[in-house]
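Shown here is one chain on its own, the form predicted alone, set out as C-alpha cells.
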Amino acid sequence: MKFDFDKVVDRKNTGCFKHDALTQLYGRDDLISLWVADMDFPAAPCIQEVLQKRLEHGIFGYNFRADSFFEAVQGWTSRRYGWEVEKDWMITTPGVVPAINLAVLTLTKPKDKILIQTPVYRPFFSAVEDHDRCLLTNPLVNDNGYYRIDKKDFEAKIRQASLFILCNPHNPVGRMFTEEELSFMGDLCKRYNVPILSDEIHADIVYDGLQFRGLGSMKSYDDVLITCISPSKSFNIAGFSTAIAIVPNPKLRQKINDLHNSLHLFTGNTFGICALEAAYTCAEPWLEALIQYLDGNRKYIKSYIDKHLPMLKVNLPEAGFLSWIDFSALDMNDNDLFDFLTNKARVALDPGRKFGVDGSGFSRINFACPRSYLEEAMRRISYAIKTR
C-alpha cells in the first residue's frame, strides 16, 4: 500500500497548537510552521478506521484496558527494541511529560538535585524547577555538530543527583546514544543508586537501517530504570494523550503508582486507547514508509544548507524528525535571531534558547511535513539571509 506524504492538509481552525497558536506565540499567522513536534501528516489509515468504528459505537464511558492493549505494547517493544516487557511493569499515563513529573514528585524530595543533559526539551527543566527541586546540568559537548557526553562532568554530577532524566533519542540534537554511552551512564547510576527516567518517545523513527536500543533492552538496569514510550510522535496522535511508563523495579513502580492512582490518571482516553493498540498492531507498514519519507526530508535540509547556506551548520539527526540548525554565524543575539526568522524569513522555528543556555544561536526545525513546506521554508530563510 502506498501512502501520500506529499499531500498538503490545511490544519488551520482545527484547534491545532502548531498552526492556530502562531499569532499568540509568534505575533503573526503567515508563517511556515515548523516548530512544535507533531506532524502535518494524517494518521495511518488503519488507525483512522479503528477510531471511526469506535466513534460509530456512540457510547464513551469509563475505560477498561483489555489484555490486547498490553499485548500490543509488548509486541511493539519486542519487535522494535528487542525488549521483552512484562504487563505488570506498565503504568498508563496521559503522556510522557506527566510521567516525568510523577517520577520527580515520588522519587525525589524538595531541594533534591536532578540531572539533565542540555540542550534539551524544555519540560525537563520545568519538571525539576516547578517542584522545588534543584537543577543539575551535564551539557553535551558539541563536537562540530556531533554531540557527545562529557563523561567526567557526568560522573562528578551523578553522585550528587537523586534522579537522572535521560532523553534518548535526544531532543533537540538528534543523537541516538550508543550502547557504550548508555552503559557508561547506566553503570554509574547503578553504582550511586540513582533512578533513571528515560524518555524514549522518539525511539520509533531511526534512520540508516538501524534498530533502536535503549537501556531497557540491555537488561542490566532494571533496578533503577523507568522508561517512557508513546505512539504519539511516531504516529502523529499526540492529541490522544496516551503513554506508557515501564518500571521493572516493584518498589519504584509502587511509589509512582500510588500518586498516579490518587490523581486518577489511570482512566485514560477512549480514543487514545484504541489508537495506541491500532498503532502498535497494524500501522507498522505506514511507519516504515514514513521513515523513508522523513529520511528524504532530513537529507534535503542538510543538502540545501550545505549548498546554499554554508554559513549555517546542521548535521543529519540519527533519529526523530527534528533538525538542530546553528545560526551563530549570523552574529545575532537570540532575540534578534527569533525576530529575523519570524518577521523577515517568515518561518516559525523553535528558538534554541528554549532548550537551555547551550542552545543559544540555534533553532530547531520540525521536518515532519510535506517536502513542499520545507522547500518554501528554506527558500524564505535563504532569501532573508542574502538580503539582510
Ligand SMILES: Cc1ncc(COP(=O)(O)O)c(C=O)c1O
Contents of the next structure:
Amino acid sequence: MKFDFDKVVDRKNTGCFKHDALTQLYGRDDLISLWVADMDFPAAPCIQEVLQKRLEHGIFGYNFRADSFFEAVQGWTSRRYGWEVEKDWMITTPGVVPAINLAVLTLTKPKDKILIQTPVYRPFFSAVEDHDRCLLTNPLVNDNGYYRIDKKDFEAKIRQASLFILCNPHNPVGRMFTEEELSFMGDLCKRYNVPILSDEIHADIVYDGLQFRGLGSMKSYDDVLITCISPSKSFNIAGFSTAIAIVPNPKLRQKINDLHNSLHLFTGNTFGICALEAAYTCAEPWLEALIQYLDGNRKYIKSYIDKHLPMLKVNLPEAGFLSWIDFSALDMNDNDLFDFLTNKARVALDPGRKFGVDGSGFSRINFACPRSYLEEAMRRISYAIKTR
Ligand SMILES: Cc1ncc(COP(=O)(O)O)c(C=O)c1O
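Right, the form predicted alone is done, so what does the form predicted together with the ligand look like?
Up next: the whole complex, starting with the chain shown before.
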C-alpha cells in the first residue's frame, strides 16, 4: 500500500508545540520548524478510522482497558522486540516522562544519585533534579560522530547510583546499543542491585533492516528492569498521552504502582487507548513505509552536509528520526549559534546545550517531515553559513 509522506500538511493553528509555539520560544514564526520530536505526518489511516469510529459513538466516560489492549502490547513486544511480556507486568501511564518521574520518586530517596548518559534528552536531568536527587553522569564518548560508552567511568559511577536511566535508542546521539553494551551495563546494575529504567520510546524506528533488542528480551535483567515503551513517537500520536511501563519484578512494580494509583494516573485517555491498540495491531505496514521514507531523509541530511557543508559533522542515526549535528567548526558560542540558526538561517532546531554541557556546539534536527521541507531547511542553513 502506498502512503504519501511527501504531502505537506499545514499544522499551524492546531495547538501544536512544534509550529504554534515558535514565536514564544524562538522569537519569530517564519521558521522551518525541526525541533520537538513529533512528526509532520498524519497518523496511519487505520488509526484514524478507529478514532473516527470511537468519536462517532459520542460517549466518553471512564475507561476500562479490555484484554485486547494488553494483548496488542504483548503482540508488539513479541514481534518487534523479541520479548514476551506478561500482562501483569504492565503499568499504563500518561507518558514515558511521567513514568520516569514515578520511578525516581518511588525507587530513590532525596539526595540519592541517579546515573544518566549525556548528552541526553532534557527531562532526564529534570526528573533527577526536580526531586532533589543528585545527577551522576556517564558522558558518552564521541568517536568521530559515533558515541561509545566509557565503560571504566560507568563501572565507577554505577556503584554509587540508586537508579540508572538508560535511553535506548539514544536521543539525541542516535545509538541503538549493542547486546554486548547492554549486557555490560545490565550485568553491573545487577551486581550492584541498581534498578535500570530503560526508555525505549524510539525503539520502533530502526534502520538497515535491523531489529530492536532491548534489555527485556535478554531475560537476565528482570529483577532490576523497568522498560518504558509507547506508540507516541513511531505513530505520531504523542498528543494522546498513552504509554506503558513494563516492570517484571513485583516489588519494584508495587512501589511504582502505589504512587501511580494514588495519583489516579491509571484512568487514561479514551482516544489514546484506542490509538495504541490500533497502532500495535493494524498500522505495521504504515510504519514500515514510514521507516523507508525516514531512511531517505536521514541519508539526505548526511549526504547534503558531506557535499555542501563539509565543515559540519553528522552521523547516520541507527534509530529514531533525530540527527545530531556538530556545528562547532563555526566557532560560535551556544547563544550565538542559536541566534545564527534562528535569525539568519531561519530554522528552529533544538540547541545541543539543552542536552547537557557535552551538547555544546551541536544542534538536533528532527527529520520526520516531508522531504521538501527538509530540503528548504538545509538550503537555508547552507546559505546562512556561506554568506556569514
Ligand atoms: C527519549 C525520550 N523519552 C521520552 C519522550 C517523551 O515521552 P512522553 O511524551 O511519552 O512523556 C521523548 C520525546 O521526545 C524522548 O525523546
